[in-house]
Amino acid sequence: MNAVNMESINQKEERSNMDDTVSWVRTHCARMDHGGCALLVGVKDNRIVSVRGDPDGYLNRGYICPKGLASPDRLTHPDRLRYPLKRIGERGKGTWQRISWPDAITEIADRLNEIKEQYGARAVAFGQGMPKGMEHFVLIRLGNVFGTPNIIGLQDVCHAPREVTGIHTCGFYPVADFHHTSKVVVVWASNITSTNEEGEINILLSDQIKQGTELIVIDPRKIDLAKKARYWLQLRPGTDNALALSFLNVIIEEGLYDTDFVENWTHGFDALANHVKQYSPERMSEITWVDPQLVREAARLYATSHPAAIQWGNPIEHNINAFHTTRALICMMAICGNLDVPGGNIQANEPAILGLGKFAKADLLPSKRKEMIHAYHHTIPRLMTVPPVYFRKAVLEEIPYPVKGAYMQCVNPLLGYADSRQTYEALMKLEFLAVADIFMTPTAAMADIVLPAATHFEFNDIGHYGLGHGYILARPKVVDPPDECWPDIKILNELGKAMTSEEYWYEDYNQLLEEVLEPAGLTFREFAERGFLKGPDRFKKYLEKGFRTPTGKVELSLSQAEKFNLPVLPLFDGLPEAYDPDYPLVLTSSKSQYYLHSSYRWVQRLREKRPNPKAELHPDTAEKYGIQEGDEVVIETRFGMITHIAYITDIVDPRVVNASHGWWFPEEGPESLFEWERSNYNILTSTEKVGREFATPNLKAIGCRIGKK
């Protein structure tokens, strides 16, 4: 939904509820997304009655989304969590007696502290989803005072890996600069007018396309920004790296690099020339299906085009090649002088705030990298989270070390890690665990304590603390929340003085907040006044002391390569899953702009609005196998079979099934776990083939078959 269809929105809800008794609180969207969006709030008697987009917004512009507009209902929803619950029954059969937060609290702090007494600290895990606050490094905080390194998390297939090669590669992760204008944007593999790609919200980029900016889009569906493009590149699921490679075969053939930028600053471009001729897109056009004079065109567009952005999505880091396809297209942005300059792919520049480390008590466990699960693995350096596929190893087989207990927020391994039985089986075998949520999942259903946390109009908040874009964000509590509805940080903080040491905890958790703004001379009160901070613009910085890699220069060809056991440069070698004529359709799934991964299947507003999970078949593909718009299908891997609703529709290519990503079935129960295998994609994936670097599975690009059930 457009800006100009929301306002319209906006204004008719702010006239149904304007009168004197209405305050309006200014702060931002958190749990309904990353939380980029600046809202006004309206409030009458502790009650939310109206939200709109802020215009003063510093990401959105007054833009607002359909999860935006929805989410007050989530505060008053009648199945929401509202006091701690202790399983009474066998686990996972949804039986439960009403417990006080002392007694959770002492349960989990006796419980885990028995497991660290038997087995040792590292036998418990802390497990977090995609980071929606300042939750993620409080637990990180926990986890360290407590002394385990496994801090459980999705970053595998979530940012880690453009993140973490970024460092690798040119010392920094390079995200778009939207807030500068660029000549061409590259939109590879981000649907960012359905899906909040952290704070690069579609506004700003849909500005400045008014304003003039060309676009290229890869995409193995049409998506609404394909019909705005001057390039739609339809990429084979799964194929990003070989087409990433032919981008730089045809830049660097076609002489259209920056010479001045790669005679200075960088590190084996040599090496990097000589093994792309093998990648043409005339080569690798069979792999990719796309035309190979569309990829020299918009290759060349790319490159001859200054300043230009590449907006990636995390769908690149969704099979074993992510490591392949981030270093390529790090190594696009270099050649092509993109790299840290205005409205190109910079290095964001963090406003004067507490670091992570320091906040996160890092220096308590300093043999934290050797220790954790994933070490034992060899991935790569850097990765600071517990790859799922890892953590259920050491929990199903103890290896490197047995797991025995954990603790999970804002996480719903049963529909969000690959291979869901495998998780089932994981969370079987735990002797303890606990979850804290607002509402209750299939992985809530699954702990012995499960706790009601607060949503986030009901606690003060930083957002984007963390996440490397180069500023925080304001979230000021609006309402109060519920008597026993605690925000995840004051949970930690409690658990945190049960179990270790209270000097590293505080009476308020509010001060959780204000020592993250100490160095910015800054109250809480004073960051909500000002909504939000943000770092300076500086760019080119490699002219005053390079880049922050071994060589000082951007590595096209990786100097410490050996070192760690990574490929010197990025490859492609064959598809993430060979071709199976048993399973002749490559499945691949996306996010629905009403939903976040598994969560609000619940928020009546927004099901209204998506109702079930729908595989979108080509028309072709759908009368081959004899199936009309609204039957339900069975599409199954070898790994597994689910069942969706046919939609039909052109967006998608003849060979491809796009499959719905999260779903479960809250109206029927936690004793059936919500009928958690139904309809969940990750029934589809599996885990016995993962990327090296970051234990990535693949989520995508997997043979299937589909049928009318």
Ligand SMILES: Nc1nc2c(c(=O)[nH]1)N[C@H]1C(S)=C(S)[C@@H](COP(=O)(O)OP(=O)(O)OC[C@H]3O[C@@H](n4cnc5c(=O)[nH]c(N)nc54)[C@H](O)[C@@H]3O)O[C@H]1N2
Second form
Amino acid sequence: MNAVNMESINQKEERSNMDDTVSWVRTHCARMDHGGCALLVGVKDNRIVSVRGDPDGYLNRGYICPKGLASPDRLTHPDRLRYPLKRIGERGKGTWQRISWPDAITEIADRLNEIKEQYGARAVAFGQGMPKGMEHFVLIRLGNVFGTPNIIGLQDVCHAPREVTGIHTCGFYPVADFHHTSKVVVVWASNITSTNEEGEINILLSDQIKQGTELIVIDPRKIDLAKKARYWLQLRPGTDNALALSFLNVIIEEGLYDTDFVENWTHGFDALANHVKQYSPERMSEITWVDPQLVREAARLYATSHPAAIQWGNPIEHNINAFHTTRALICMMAICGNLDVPGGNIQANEPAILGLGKFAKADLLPSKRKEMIHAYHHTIPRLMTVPPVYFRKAVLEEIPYPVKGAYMQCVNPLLGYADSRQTYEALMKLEFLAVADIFMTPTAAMADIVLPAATHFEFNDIGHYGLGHGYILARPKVVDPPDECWPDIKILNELGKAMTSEEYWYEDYNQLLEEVLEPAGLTFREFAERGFLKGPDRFKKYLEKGFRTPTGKVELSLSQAEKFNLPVLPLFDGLPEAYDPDYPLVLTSSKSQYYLHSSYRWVQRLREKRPNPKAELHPDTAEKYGIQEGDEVVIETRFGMITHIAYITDIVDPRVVNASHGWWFPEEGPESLFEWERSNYNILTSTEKVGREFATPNLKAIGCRIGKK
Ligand SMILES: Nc1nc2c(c(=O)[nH]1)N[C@H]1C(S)=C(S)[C@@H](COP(=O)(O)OP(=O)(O)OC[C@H]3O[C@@H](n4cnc5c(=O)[nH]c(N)nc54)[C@H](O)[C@@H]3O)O[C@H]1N2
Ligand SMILES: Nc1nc2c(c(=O)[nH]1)N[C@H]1C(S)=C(S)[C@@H](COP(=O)(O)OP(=O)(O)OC[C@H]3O[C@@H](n4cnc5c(=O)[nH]c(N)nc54)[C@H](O)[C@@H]3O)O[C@H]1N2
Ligand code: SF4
Ligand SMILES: [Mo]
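Could you give the coordinates for the form predicted in complex with this ligand, as opposed to the form predicted alone above?
Below is the entire complex, every chain and molecule, led by the chain shown above.
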């Protein structure tokens, strides 16, 4: 935060505090990350004049980040989408005409129903990006009611590996419990002070650190928390499974595990113990680049500190070995007695709200699991969204059947899916594409119909539904949306009425929220007054009913591996991508503290803080390639080439380049699709190799070379 901005915000806030024509609304932040901070929002004349962290916030205790502070600017941007648009001229050339809402809804409903009649409902896909609120679940409902099993998500690289592996291994998704004190927290591939993933707002962890909780950080970069850590393990990107297996090797060989838990509550311990003998830290260090002594010490600290939590982040899901890494980490939580204990990795208990299956009307499509595009590719059971790689295969190659039309919301596939050129081809080939967004993006600019979405602060919404952390957050509306912007849930409710049977939809879309809250005996208004709902704190639930796995125990070795064609034990069987001397550096990336993926490069207050795509290079590497701070550099992989701006720093290893994901240039205009190729990290990625379980491509750990442009 620069001083000038800070001052003006403070002054504005002071003025708002004294101005009794300003009314204050309590709500929760959303759509700038997974959301979670309780906010106090000052409103005057239907405009937000101030926003600050609510000191009573359950997750944030007054904290707010720069994105939260800038979030009202999204609403008032002059170039925001305000009316439905219909493409005139060629796809992707950026020429539009304004149409009315009834015409837009009719056109989408007619075109998608035509495709349904000709090719079957499954030839229509519904696409969603990072879930932002209830819209994700209303979209699944629309899919089920319409009759298509194909909801395209990015879960292959975001949470499915953690969640679904969790369900197969221990019957639930184990999340770090920051509401009870941990002796040790392992921050594994999680830059939580910048990303606050899933509402794990960093302030809760910071408070624990102040009280003496020790940290072990596993990150190729010296992130802020690494500076506070007892151990920082600077691994080679993409070797998390090798490192996790060497932790298991130490813990088991040195007998540091919880013998009681292992004996009573695990299945296959001896098999795991034998198997991990081959993964000593000494042997693995050539792969992971981590000093074996450091691995031994960190493993001892984790295993002998109770309770200890693993805050596991997203990059462990960014290569083809995601299943093995997540399996190994859950085995570690289990054998050290840290599963479902306060301050460990817990199975959160949901409040008494409507379950997702019921809300989404899953019973209308009982054949979904067999019919989803990815079922044909034998992905892991319980992966319920179609991985983008297989969506594109269906569009481009009609495997296993053709997909001809799509409706997409809250997503920017040209930036977010691996292999952007393949995405471009697939979007070009679709017979019909409709996109709802708040701003014209490279993806929206390829659509036939573009819908102007209302966004956060402009409608009632429920946050964190279905995320598995055991609470939901109220996001009551603060101001009216401008012009003809509609909330996604309203758009879906209207599309539902036009495209499917009316009986599943409402006169007023707000009823969808009431449906979720009904089992709790609350109206949305009452919920908003409470602010959030949380399930009860209950731990060690396995003592009563066992673990919800086929053996009733934590399956260190999977009892049904053969049936599901899964590896029985977590493995290291090679780097995600073999070393190639032509591309000698290892490319990785991380999320910017100032943006959400590809979103908000057009919010000036954020753009000022990070005007360009930044590539972090070690000083030795910069010197070797003749690169100076601020130079424009070319980053090249076997799959493509982009440019970034060099930022020279010793927080990365000399063999690593850390680039930025999600860059396009709103200022360049839709005719060039906002120069979507220039700095787009996913030009550098490919889908030639994907993990079998989740179809995860290598987003990281890719061989690259760099040079001054
Ligand atoms: N190379 C690489 N690829 C990645 C990742 C990575 O780290 N590296 N991360 C992956 C991960 S974890 C994820 S979750 C995905 C994210 O991929 P996406 O979800 O596609 O990315 P976002 O930029 O968050 O959101 C897309 C769009 O939502 C729009 N939007 C914001 N609010 C609203 C709203 O209220 N309504 C509507 N209709 N639209 C709205 C934004 O304007 C934006 O254009 O990317 C994945 N891809
Ligand atoms: N500001 C901001 N917040 C966000 C988002 C955003 O785009 N911006 N996105 C949201 C979403 S959808 C998600 S999924 C979460 C993700 O949140 P995080 O899990 O924190 O994801 P990243 O920032 O991608 O990476 C975290 C850390 O992993 C390190 N890393 C890179 N490669 C590797 C590797 O191979 N192994 C290991 N061990 N570490 C590696 C990076 O250096 C980085 O410090 O954040 C959410 N919050
Ligand atoms: S940390 Fe996340 S939830 Fe909190 S203010 Fe920032 S963007 Fe919003
Ligand atoms: Mo994500």
